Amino acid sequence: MFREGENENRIPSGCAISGIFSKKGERISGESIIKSISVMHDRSNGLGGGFAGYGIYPEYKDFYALHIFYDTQAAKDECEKYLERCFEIVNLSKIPIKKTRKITNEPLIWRYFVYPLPVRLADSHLDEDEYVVRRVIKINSEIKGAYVFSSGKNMGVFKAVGFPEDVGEFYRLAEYEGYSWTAHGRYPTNTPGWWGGAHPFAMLDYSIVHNGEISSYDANRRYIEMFGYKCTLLTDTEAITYIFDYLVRRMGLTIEEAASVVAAPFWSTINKKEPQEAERLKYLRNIFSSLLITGPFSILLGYTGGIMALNDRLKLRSMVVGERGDRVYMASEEAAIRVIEPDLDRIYAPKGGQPVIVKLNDDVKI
C-alpha cells in the first residue's frame, strides 16, 4: 500500500534492521540506535518504524510492561476494565512523546506495569507468562480498537507509522538506556502501513524485526494458531514472533534449536553432518516441519539477556555483524554499524541459515 506521491517502485531488498548489544550489560542510550537506523533511510518509505529496548525499566523490572495503542477512548475504557479484572496495576501513564509534524494521526498510547492477580492466576492453573500471553491475545483479538504491542518485563517496544529516525524522536528514545536495542525501517510491499503493523513485533520479552517476505506465511499461521495464538496485526512478521515464543518458551527449545527449525538446513546439508547432529536436525525438521519459514528474510530476535541474527538458508537478504570490545552490532548495511562504531575489531556477514547468538556475560545480572 503506497501513499499518493510516494515512490511506487518496488524495492525487493527494502526494509532496514539494526541492533546493538552490550555483553557486559552496560546501558546504551537510545540515541545510538536511532543514529544507526537513520543511515538506512532509503530502505524504508515512511510507512513504519520502530525500536525495542531491553533493560530500560530497571525500577519496574519485576513487572510486565504493557504498551497499548487505543483507537478510541471507548476502547481504552473497555480494555482498562479488563486489565483491572486480571492484573494488579502498579503504575499507568501515557507513554511520553514529542509532538512532531512528521508523525501524525497517532492513537492513544499508554503504558501499564502489571502483575497477575494471585487469585486469578491460581484459578487459571497457568504459569505467569502463559497467563499474560492469553490476556494479550484476548485483548488484541476481542477488544476492538485496543492493541497490546509490547508485554515483556524490563523491555519495551516503540513503533509508529513514519521513518524510524522520526519515530525515535517521537518517542523520545534518547531519554532511555538499555543493554540491547533493535530497530526497523519498514518498506511494506504486501501489507498495509499502520501503527500496529510496524515492527518490532513482540510477545512477552521476544521481539522480532524482519526484512523480507514469508512465502510460507499461511502454513506457518495455520499451525501456530492451533496452539492459541491469533494473528490479528496484518503482517507475516507477527507469526515469526509467535513461532519463537512457542518453540522456546512453551516447547523448551534453545534459541539455536529454534533457529534450526525456522531456517532448517537442507536435507543434503543434514546428511553431511556427524550422525548425532544429523539425527537432532532431522528430528527438529520433522517434528516442526510446519514452522519452516520459506522466502527471503533476515531477522533480529531480541530477548531477555540476548540477541540473535538469522538469515534465510539462501541468504537472500543482507546482514552484517560487527564487534568492538563487549559491543556487538548487527545491521542490514555496514554503514549503519560504522556510523556509531567506526573502529571495529571484527566485521563479517553471517552465512545463510546460521544464527549469530550473543548473550550477556555470565557474571552480569539484570
The other form holds:
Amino acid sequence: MFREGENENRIPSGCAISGIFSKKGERISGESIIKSISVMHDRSNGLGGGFAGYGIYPEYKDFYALHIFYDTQAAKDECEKYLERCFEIVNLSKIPIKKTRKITNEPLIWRYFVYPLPVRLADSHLDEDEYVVRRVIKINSEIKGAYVFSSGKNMGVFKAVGFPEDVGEFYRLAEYEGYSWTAHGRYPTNTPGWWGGAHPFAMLDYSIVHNGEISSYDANRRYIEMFGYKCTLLTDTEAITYIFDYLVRRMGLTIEEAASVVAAPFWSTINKKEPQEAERLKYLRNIFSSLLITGPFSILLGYTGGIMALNDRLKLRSMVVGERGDRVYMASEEAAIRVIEPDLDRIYAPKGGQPVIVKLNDDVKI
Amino acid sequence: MPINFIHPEYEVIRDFNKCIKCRVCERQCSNEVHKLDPDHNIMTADDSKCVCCHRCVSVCPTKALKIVKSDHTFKTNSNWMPETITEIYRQAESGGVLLSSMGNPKPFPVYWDKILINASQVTNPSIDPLREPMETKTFLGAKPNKIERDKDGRLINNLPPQLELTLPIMFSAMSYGSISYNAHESLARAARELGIYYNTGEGGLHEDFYQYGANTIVQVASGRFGVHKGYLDAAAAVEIKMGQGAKPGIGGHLPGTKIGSDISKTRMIPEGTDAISPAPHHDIYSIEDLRQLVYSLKEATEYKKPVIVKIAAVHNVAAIASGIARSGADIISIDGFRGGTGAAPTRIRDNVGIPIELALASVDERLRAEGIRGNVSLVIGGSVRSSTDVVKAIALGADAVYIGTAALIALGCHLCRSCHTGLCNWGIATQKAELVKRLNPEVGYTRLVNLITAWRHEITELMGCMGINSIEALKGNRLMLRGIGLNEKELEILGIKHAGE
Ligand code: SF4
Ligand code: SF4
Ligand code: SF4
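Structure of the form predicted in complex with its partner chain (previous: the form predicted on its own):
Let's see the whole complex now, leading with the same chain.
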C-alpha cells in the first residue's frame, strides 16, 4: 500500500468538489450531494472520494464525534485504551456501511462520541478544542495503524478509496441529513491505497475539500508546523486545514480575514483601497506572509454554521456558485449544480481570491 | 640588496605592434607598473607590482594589453603548493601577519552551485511573469504573535517597526573609509531608487548622505565610530555588528593613512590615527549584554526602528541565533565565510567560519523547531552572486539577502583582492582623490540599479517557473530545491532532497 506521507511521498492530484448549504438550516439528505458529485465522475479516477456533513448528529451535538480508521484489531485496542485515558466515551459503534463490490479493502471504521475527561482537561490547562486537537495529532502520528479522520461536533467526514458516488453509497449517506455538505472526487497522479489520504481533510469542525496543487506547500507547511501541527500526509489539503484552524481558532481571525491571508489581494489591489482598509490588508499580509497560498486551488471550507468557497488569486481552478431560495450550491462545474437544482435564481463564477462565505441565518439554531 | 625570492604572479603582456606609447596605462595604474623607458622610447612594465585589476587593460586605447598568470613554476609538489611557499617567503621577510581583502578565494564547496530549482508542469501550471503580477515585496522585522482588536472588533495595528523592500535584496555593510565617497553615494542613490536599503558599515554616516536616511541602515560596531544621536535618528534601521563573515572573531582596522579629514569627521576620530575596532564589543560579553545594547538602541530610537544583529556564520551559529531571536532583535543578519572585507588577516579569512548556505539552513530550522522563527527576520550574506543564489537563499529560509561584493563588481571592481592597499584603481576601495574620481556616482548608481533590475526580472521568471507569484510563498519552501552531488549529511543540514528523489 502506498500511503501518502510515508517515505516522504507527496502525491499531487487534480479533483472535483461540490457543496450544498441551507441558510435556513434545513436538513438535506446526503443523497443530493452524492448525485451532484457523481456528475463529475471524469474529474476523479476512483482513487479517493469523500464527504463532510454538518448538523448530522443532532442527538450528540455536544460531543466530539471521532471517526477512526484502524488497519488492525491491535491498532484499535491500543487506540481505544488511549481514548479511554483522555475522554469520556458516550457512545461507540462501527460506522454503518453497505458492502459493495466497488469499495474493497476497507479498514475497520469506528465512530466515538466523546468529551474530554474533566480532570485531565483541567490538568492540561488547555481549552477543550486544543485538548482534542493535541490528542488527535498524537494518535495520528504515534499510534500505528490508527487514523482519526473526523473530530468535530455535530459533523462528520466519510471517505474512502473509490469513486465518490460509490463512497457515498458505501457509507449509506442517504440515511444522514445535514444543513451543509461538501464532497470530493480525487484524481491523484499516483496510486495511493490508503483511505486517510482521501478528502475531506478535517480538524475539529473545519473540513476542507480541495482541488489543486499548491506551489507554496513547503513554505506553508514549515510555518504551520511551528505551532504543533504535524503534516504527516504531505498533502495540500492537510496543510490548508491546519492553516484555517490556526488562523481562525487559534489566532482569532474571522473567516473573511483568514481568506485574505491565504488568498491575499495583490499589492496593486491593496494600494487602490481606502487607507484604512489598505492598512488592514497590508497588516494581515505582512504578519501571516508565510500562510499565503500560491498555485492553483479551489477549496470549500466547511465549519459549524457556515461554508466558504475560495479560489487562488489567479483563479487557476474552476469554481461556480449557484443560488436558489435559501440554498447555495458550489461546485467545480455548473453541471454538478444543475443536476440537483436545474432552476437557479443566480449562478456565477467568483473571482480569484474572492471568498464566497455563506452562513446560517441569524435566527437558526442547530 | 637581498635576493627577492618572489616571482611575480602575473605578467603584463604588451603587444608592441599595437602600443602607440600614449602612456595612458602609466597614468592609470596606481601600482606604478607601467613606465616609459625614455632612452629606448619603449613602454616597460614591472610585473612584480601588478595586482591584476585590469584597469590598464580596460583603458588602453589600442587594446594592446593583457594580463596573464605567470607559468613560472616551482618544482611540482602536491603538498607544498606555490602559494604556500610564497607566503612563507613573504612572512620570513616581513615578520608580519598576511593581509588580504575581499572574500575567501579557496576552493571550498559552493553549495549554491549544488542546489537545483524546481519548475511546475501539468499538475500545476507555471505562471508567465509578463502576463501575471509577480510580487517581490518583502517586509523585515518581528511579527506579533497575537492579534488585537479595538472595542469595535477592528484589528489594531500592533506591528513592531518594519523595513519594507521592493525585493528581498539589500546592499551590505561597507564603511565609508573602506570604500570611497563615490562608492557610497552610488549605493545610497541606488538604494533609494530601488526601494531597498544600503548599510553604512561601521564608519559613520557622511553628512551629505543624511538625505538618503530612509534607505539607510546604520551600523553600530565595536569601535562605535561615528555613532551619535543624529546618526541613529537619520536611519531606517540600526544594525549591531557582532561579527563579519570574512573575519569572525576579530575587529576591524582602517590604517591612519586612509583617515583623511572627511573620514576623521565622519568617524569622529583624529585625522591620521588608525581606526581600530576591538574584536568583541567591550560591553557585550554575553547574550544578556547584547540584549541591553539592543534595548538601549531601541530606547534611543523610541522603538521606531528595527534593530538588526549581524553575526558571522560560525560553528554554533544556530544556538547563537536562537539566543539573539530572544534578545529583542528584530532582524538577524548572518554573514558567511565567503563574505568580503576591505582587509583581513589571510589565515582568518580563509579558515574561520562556515558557508552561509549551511548556516542559513540550520539557523532557519532551529528557529522553527523552537517556534520562534516569527520573532525575527533572517537576512543572509557572504557571497550571494546572482539571482539564483537569491532564490535559493529565500527557499532555504532567508527573508532577504545582503549583497556586497556583487554590488562592488557592478561598480567596476575586478576582484583583484587588493583593497587593503588603498590603491584601488577603480575608485572603490580607496581614499585617494585622483582614484576616487574615476568612479562617477551617476554611472555607478545606474549600474547598480541595472543589476538589481536584471536580477528582479530573473527572480520573477524563476518564481513563475515554480508556479509561485509572490515571494513569501517561496520563503522556506525547501521542496522547491534539490541537491546534486551532496552527501546525506549535507542534504540533512540543508533540509533538501537529492535530485531525482
Ligand atoms: S595604454 Fe596601451 S597604447 Fe597606451 S602606452 Fe599603454 S599599452 Fe601602449
Ligand atoms: S595593477 Fe592593474 S592597472 Fe596596474 S598593470 Fe596590473 S592590471 Fe594594469
Ligand atoms: S574594490 Fe578595488 S581594490 Fe578591492 S578588489 Fe575591487 S578592484 Fe580590487
